[in-house]
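Here's a solo chain for you in structure tokens, the form predicted on its own.
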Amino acid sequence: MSGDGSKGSSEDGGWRERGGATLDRLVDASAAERVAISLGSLVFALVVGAVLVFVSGFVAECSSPFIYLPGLGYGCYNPLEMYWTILDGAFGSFTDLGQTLLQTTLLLFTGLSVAVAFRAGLFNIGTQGQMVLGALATAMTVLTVGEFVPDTLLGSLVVIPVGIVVGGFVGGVWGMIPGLMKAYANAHEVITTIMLNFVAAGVAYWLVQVHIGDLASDSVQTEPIPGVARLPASIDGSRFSLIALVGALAIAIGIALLYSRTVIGYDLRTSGIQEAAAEYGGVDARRNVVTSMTLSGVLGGIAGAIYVTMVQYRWQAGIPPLGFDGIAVSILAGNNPIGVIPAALLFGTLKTGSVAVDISLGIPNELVEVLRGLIILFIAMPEFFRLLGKHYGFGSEPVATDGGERR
């Protein structure tokens, strides 16, 4: 018994040592190594997704199967054709490219909103609610201001920035609420932001349906915004605007510089990750928690403003869950503002390409959603364990010395 017990104990110790060594290696991984891990995980996810789609084809019904295997029967889904259709549906024409870039732009804003909170050690699940209210505020603002400006380029230069600023302001105020509750009442931001999503959707729906909406319409929506308040389309057949994409890229770079090159960014990171250490260093941790959540809300509100001025041209109930998609984008990017750019492009490609897959191949959209989930899972897991290891002190550098960031 003692021999078996010693052997079991030795094996347990070996597993713990190997697990600890793995966490040390993950925490100390360089930026290039993390990129390589993400790319490898992406390839693995695509392979697993291909196998899943291939197997699913044997239980589906179709008029023209592409393969027959003895013992299994006819297979309906060709994984290589599916991946090609996704790429062709996302980039096969200028219109498709415009739709992909449109989705990418919106996901950039929502992904950055979530990433800003994550970088400060906070979980903002409420980007969707901040986006909904920001979109409504923008729609009502441009409808009002649009009546007093000329229908010219000069008018657009006035009404569009005003609408975006108001949308960002309202989103920021909505994001500040859970920040205040976190900082001064110790209310967990995950719970409060989730609940505020429902509050935001309910308030916006009630306001539009009863007071400020287009009462002549059967739908719950505002009147269409004037042409002077619409971002100019850059590609025919799509409402994508290059101005919005360039603005999103500039904000991503600005946030990266804010968090990596400024004292303010250092304070924001340390306040959310190690409040006690921040307070010891003379930083007002509570104030910075509120600031981080407010900044996150501002970006969510701007996402809503862009949605109104570039996509929908009005506020309408049933805004797509881009705020929740932003959570996946941020996780995929490792909460890095620059990493959000390729992550948003990947998700924009999948969102646009999945439509072509459903129409051209008859593969259920749910399977494409599963593929997207696999990509998130495979790429997020190494980052999850890296953050877990960093939290419990693995790696060669102490966390507090650089505000929770390792180079």
Contents of the next structure:
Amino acid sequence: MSGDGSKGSSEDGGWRERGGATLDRLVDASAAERVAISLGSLVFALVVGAVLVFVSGFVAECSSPFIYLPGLGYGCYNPLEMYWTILDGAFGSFTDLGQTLLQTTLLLFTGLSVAVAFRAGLFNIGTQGQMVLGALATAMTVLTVGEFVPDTLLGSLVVIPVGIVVGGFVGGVWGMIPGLMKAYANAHEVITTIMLNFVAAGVAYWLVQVHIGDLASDSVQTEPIPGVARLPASIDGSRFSLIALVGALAIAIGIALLYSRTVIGYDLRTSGIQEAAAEYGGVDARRNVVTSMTLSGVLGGIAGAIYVTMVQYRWQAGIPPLGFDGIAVSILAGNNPIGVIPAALLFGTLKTGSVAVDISLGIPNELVEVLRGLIILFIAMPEFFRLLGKHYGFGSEPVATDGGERR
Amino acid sequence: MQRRTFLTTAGVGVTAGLAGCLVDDGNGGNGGNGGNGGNGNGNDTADGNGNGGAGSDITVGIIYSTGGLGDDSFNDMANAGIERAVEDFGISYKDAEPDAPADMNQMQRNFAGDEEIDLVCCIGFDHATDLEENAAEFSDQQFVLVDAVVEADNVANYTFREHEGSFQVGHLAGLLTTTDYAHGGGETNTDETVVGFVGGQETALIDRFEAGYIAGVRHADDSIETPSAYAGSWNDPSRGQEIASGMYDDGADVVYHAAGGTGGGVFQAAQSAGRFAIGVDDDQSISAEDFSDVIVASMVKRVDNAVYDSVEAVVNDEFESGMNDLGLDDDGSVSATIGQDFEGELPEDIVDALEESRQAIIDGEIDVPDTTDDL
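If the one shown is the form predicted on its own, what is the structure of the form predicted in complex with its partner chain?
So here's everything in the complex, that chain up top.
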């Protein structure tokens, strides 16, 4: 699997050749093969994670150890129990399922946001900031507009879309800034988007704390949004709304179609991957960089809008790092809009399941985070070597002219 | 007090069920008794035993605030309260540590909807907004909220008059900086009279700490400089150290922090500057013992008692919703506690002056401001 790319011995014509052959095979892997590799990596990550959890149990202290090994002492953590708790916590009841789907929906939006930029060869680390500002814009919009509409379904049909559009707009503007800086000042988008995250968080915090927040509360937060602006919950005990999930899935499919079936999508892909070639082909690469980052920002802003209208029902300082999780989701999905769907589901499962682990097992939440890291690492590694191989011309097909996509 | 002792003694002697009833009766005065540490404990242990299995089937769900466990302060105090309840009543508990306020809603709902759980303890003001909705939705569940108020029939609120305790440690700091004093790992700088304040996040709650503190300093001497700064976080010790170091460099003799885990950095700065610091929430000369040579005092806020008392009420089946606003007079629910290394080592006149101001606050002769706007 992944390790083969760098491993090898002097027999059989040397590691270089064997590595090269492996890279060739990775680059040429079909979609089905790549899915198989990902699943294999997932299993491998789970096994390594289990060993890690098991071993950490021997250096931890607990009141009721689950195993005693002579020579090693008492082990506190049972990895099988942990996996079971994650699964049970994520799917054990309708409420849990709703919670998992809720996380999945949010991760779909942030994952798509990162994937859209990635598709154009841009690394958008700024989804978090776009989401934070989008969320705040949505909260303020629905708080304002909510006062003028009747508290009926009709009112919801006005308020919620308006809120989402404003959230997407603000996120888009925030994404456009690094896009412009990249296109016209050659500022690297990784640096600018990272820094803009801090700017976004700081601006939002200050605005809410000093100007537009709920000043009666000790928390830094806005007033709760009115009921008319809340997405209707589909499952008892969870705020998950099927409407949001369906919307997210539709957007995922829409983006996949945009890239595979339209001229705009083709331009966006090519200009990111081979700017010179695209320019030669009559594509305005600069404008496409701005467009890609803006589109990415819009999706980040919508993630924030959904977060406010479906999950938190207000803006509050300390928005969870869904934007950063989106990077992992996108990498896991190989930046494929359709692949983002299972990747988001996997992360949603781990996220909801880890709460159950935190609450009902003595296993520290941090170990579940380690598990998430392992999964990304193991699944991303073959993909990493594949991209590396492609970059250095392994595989059997040329690269740039097909728009950077391999099917 | 005497009545309570009698009832408890009787309760242990009589059969388990009857003991429960009797203890229930005696418990009216129990809420106020919480601050009474050792004594209250001893009796309560007896209660637990007398009740036999009755207490042990109670399960508590406790959700901390974002600073998390290991802050040697606010959250660890709450944990100490629940651990004491485990020992005394044989209850069991589940806990959850939110990474961000956004996690609190779901954790509240998880616990509230859990059939096993009889009481959900929400530690910290960030819980308030979510609890308002969840308390209404889960109207059969009993909740405890520390540091904020949700008016509902099933929520018991515990708030503290932190400004009163902060006034006291401010008074102490003000007196120290005008005195030539050296003990433990620190000494005062007699050239300048400066005392600092480091807050966590800039919220109304921490403003209350700051207001009380500065008022206390001014009570000692109007001309003392009182720089104050906020770290913007409850768990950023390096930021705390940075801020406090700056204050010590500017001549501060004492820095008081109300910043949860961020305060660890303040102690570090005090140690390297050879000056003094004042802890918060817990007696930090004990909970952060490595720094006990510079922690001259702590503004102790008995969050542990609030948690313990509320659990005890549930064990005795007499949970009561409503407000518990605790200050200096409520059996030490809020108090300026001298650090363990400084106990008996402070100048006599400072100790006397502190006792005087304490009494004056309780008697209402000193009006302690609760926002910096009122200074």
